[in-house]
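Taking the form predicted on its own, here's one chain by itself in structure tokens.
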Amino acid sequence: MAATSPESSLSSFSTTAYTPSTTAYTPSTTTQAISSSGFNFPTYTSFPPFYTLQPNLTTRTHQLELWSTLISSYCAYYRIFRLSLSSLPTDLFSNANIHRSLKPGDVRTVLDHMSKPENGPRIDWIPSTTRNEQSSSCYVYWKTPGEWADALHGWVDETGQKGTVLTVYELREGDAVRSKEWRDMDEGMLRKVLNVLVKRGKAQIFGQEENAGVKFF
């Protein structure tokens, strides 16, 4: 019987479909490997060459999307707004039961895809402190900034705090948002999402850092 090349494999290997959109993920359906805290992980996350970028293009588009829907879900499970190439999850990016691991270099090559405008964007790189240096930080988006943005305004509207001054802390830590998903959001990420609102015109920021306060309309 002729093999089957590593290529031909993955492009033809069953998962659910990958959509940009402008809706969050939904984590896939078909999964085989359950972490210790409960993540499903994807069967095509057993399949060895899924870790290794393939050199055919057709091929290689639809692994990049598979590990889109990866990257988007298991950050939504674990509710992850960033990610560092310094410390990136190590179950996400690798399986132990294979011995098998994405590069550092491919991580990058992923999350950049992830990041081009046509698919979504779905990350976007936080710039580096360091002059010309290449960033190394990134927000995941597994809701976009306008889904942030409604839920945190429907939130405000909700609990009659329209007119109301909120601090940005209260908004990340406060004891009235423990049972919303944006809670402990990174600061950076939070500001985006609120600067959403400034455009629309449904909310207006007063100063700077965690004290910084927030009106909305």
Second form
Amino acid sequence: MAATSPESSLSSFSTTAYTPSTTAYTPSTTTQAISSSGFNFPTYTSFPPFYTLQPNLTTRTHQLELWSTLISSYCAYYRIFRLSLSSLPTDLFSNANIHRSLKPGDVRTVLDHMSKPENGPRIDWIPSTTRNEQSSSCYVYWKTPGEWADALHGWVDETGQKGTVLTVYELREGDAVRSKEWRDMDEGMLRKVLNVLVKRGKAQIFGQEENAGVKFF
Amino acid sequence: MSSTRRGVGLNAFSNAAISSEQYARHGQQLRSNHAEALANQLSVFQAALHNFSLTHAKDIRSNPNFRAEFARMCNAIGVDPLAGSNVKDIRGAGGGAGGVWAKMLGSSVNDFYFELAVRVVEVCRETRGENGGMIAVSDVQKRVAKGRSGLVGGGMDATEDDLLRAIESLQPLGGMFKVQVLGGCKFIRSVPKELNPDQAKVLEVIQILGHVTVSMLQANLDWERARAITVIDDLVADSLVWIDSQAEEPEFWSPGSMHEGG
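And the form predicted in complex with its partner chain, for comparison with the form predicted on its own?
So here's everything in the complex, that chain up top.
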């Protein structure tokens, strides 16, 4: 098996080439962007018009759907719970190989699309702390708060922890949740998830901020 | 049982009536004898055909070569393997045999093409937002082979021939699905609006080059700028092309290559 050096060009990629190291398997399609962390970018991310907001509304609707799917899968892969417009992952919104990137205004358009209830919502804008200022960050729901609530409660149930009080810290970063998908979830998002459980009558929150504790039923 | 009514001049009438009744009965006898013989022959034939299609149903479904041969055979003996009633020159075997014949043959062959046609319609509908209703047959073939998204299995292994046959069978739907050749490539058009010659020309060029700019159209087709812009505007309006505005000059791309290589 030929080992390809990082400097080899895309054109020299064969269908059997991959870098046999700790870095990811690079897909065999010749037009794929190489990502050192291994997310499998779909072929349409190498299609230049993908980075131009299409004027035709029918085409645009489809384009927004493709972006939504891409963003959701990317964030799920890297377990990104929150996107901030001032520091977006570059390989998500641009393709260096074809020198194309989605304009910041268009990124917002995509996220707005994802924030609509009829489209999920797959993201949730976080209100800006400054009055009259637009949101500049959002939670990403590659799983919905409802789905997270199910997962969290399911884990509490399986581990026989119903009735005990767990701290928010433990739920986010404790040893017991090290292998769980919600570990290191953005705290604001975790609270939303817990509120879903509270509404369902499956949990109760005591105390404030860092000292908050949660009891599950 | 004839009822004998007595009335004026009825005697003559009733005689004639009796003999025409006798003739009628005799004729009916003949017909039913023939019909019975025919029915017997037919049922033997039907059984043989049914067995054939059962034995080879799997082959018909899974083997494109066998399927093509089978379809060729059917056409040679004047039977459309797909249609229920569309039979040529088979009157000699008895009027109603055509529909029955196709029905016997039909179960697996019919099912395959019917299912394929359904899949083609689905694929065209799913991709319309992306390609404005023009999709390469090879593209459809790939998508059909992949199966419905989210469902395991169910991909259909169809040849281009199969696809064209399936599309043919959609004609009764009012000609919504037509095959058009652009740049040597076969496309399925699933929208009613036809391309005018200029639009077809540009799509052909895009098919070959991957994308065009207004300048390229001017230079290669010797068109005036206004003409080129008009056509491009039309194609954009019909969602047939995508725009890339981050190049030196706006480029217009066919969506066909968006998912290639995946």
